[in-house]
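We begin with a single chain expressed as structure tokens, specifically the form predicted on its own.
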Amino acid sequence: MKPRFITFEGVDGCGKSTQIRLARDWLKSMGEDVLMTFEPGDNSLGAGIRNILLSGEHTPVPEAELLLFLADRAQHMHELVLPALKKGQWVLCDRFTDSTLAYQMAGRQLDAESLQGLLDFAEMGARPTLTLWIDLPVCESLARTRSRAQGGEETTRMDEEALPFHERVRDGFKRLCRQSPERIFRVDAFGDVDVVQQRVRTVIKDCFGLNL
């Protein structure tokens, strides 16, 4: 049986966090055992790392930023992801290595090839079976982020990056999708939330041969 490890990726504001919650609820309604988790921050060390990375109180240099994300991932894998996969649970993760490649490698323009060993080390041998790239043009994603901020939702240091950074991040996701078509599937984020969720479910059903 394929490892039931699904990651949800995309630029900030694309709606992936909503879609992962809906996918979890759908799978659980069918009697499936599901762990929904996220990066960075969902582990014993992660809250502190997340605050350093996203609060804006500190501005790590790109190399330090990368290593902080990887430290969070290694702890996350050890504490949550690997034990859940070992038990046969579905693991739905909001961001994983593809975010590192898109944000730190493409967005920050670090050298992905020379750092691949570090990425592999932090994953601890577990690769997603399926990655859902919830794709939205940057102009729309930033408009959604601004709207949420005006509604009182807290923004992060990443949200406040300049437009070229966000464009490089989306281009990074595009390249990853082209490079790994057997794993990464683009999901159009335009449309009603429920319509997008149906697209998500179709990809999951096809990938895992589900009759749900």
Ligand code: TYD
Given for the second form:
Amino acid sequence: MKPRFITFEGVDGCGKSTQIRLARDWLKSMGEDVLMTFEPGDNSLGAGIRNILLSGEHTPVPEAELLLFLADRAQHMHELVLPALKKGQWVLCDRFTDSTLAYQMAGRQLDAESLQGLLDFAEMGARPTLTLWIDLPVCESLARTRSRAQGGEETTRMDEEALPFHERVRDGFKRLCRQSPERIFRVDAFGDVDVVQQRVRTVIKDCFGLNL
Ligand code: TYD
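Let me have the form predicted in complex with thymidine-5'-diphosphate next, following on from the form predicted on its own.
What follows is the whole complex; the chain from before opens it.
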């Protein structure tokens, strides 16, 4: 059986977190055993690392930023993802290595090739079977983030980055999708939440041969 490890990716404000929650609820409603998790932060070191990375109180250099995301990942893999996969659970993860490639490599312009070994090291041997790239143009995603901020939702240090950074991140996801068409599927994030969710479910059903 293919590992039921699915990651959700996309620029900030693309609607990914809503989509992953709905996908979790859908799988659970059919009696499936599902772990929904996220990066950075969902582990015993996570709150501290997440605060350093995203609160805006600290400004790590890109190299330190990368290593902090990878430290968070290694802890997350060890504590949550690997045990769940071993038990045969579905693991739906909000962001994973493709975020590091898009944000730190494409966004911060670090050299991806020389760092591949480090990325593999932090993954601890697990690769997603399927990655859903929830794709929205940056102007649209930034508008959504802005309107959430006006509604009182907290923003992160990443949200505050200038437009060219977010454009490089989206281009990064686009490139990754071209490079790994067998694993990464683009989901158009335009449209009603339910319409986008139908797209998500179709990709999951096709990938895992589900007859639901
Ligand atoms: P979060 O508030 O969780 O955003 P979202 O709901 O959009 O996932 O913030 C996570 C931020 O961390 C987001 O801007 C993407 C960034 N990030 C990286 O830069 N590199 C990484 O490896 C990961 C996992 C996330």
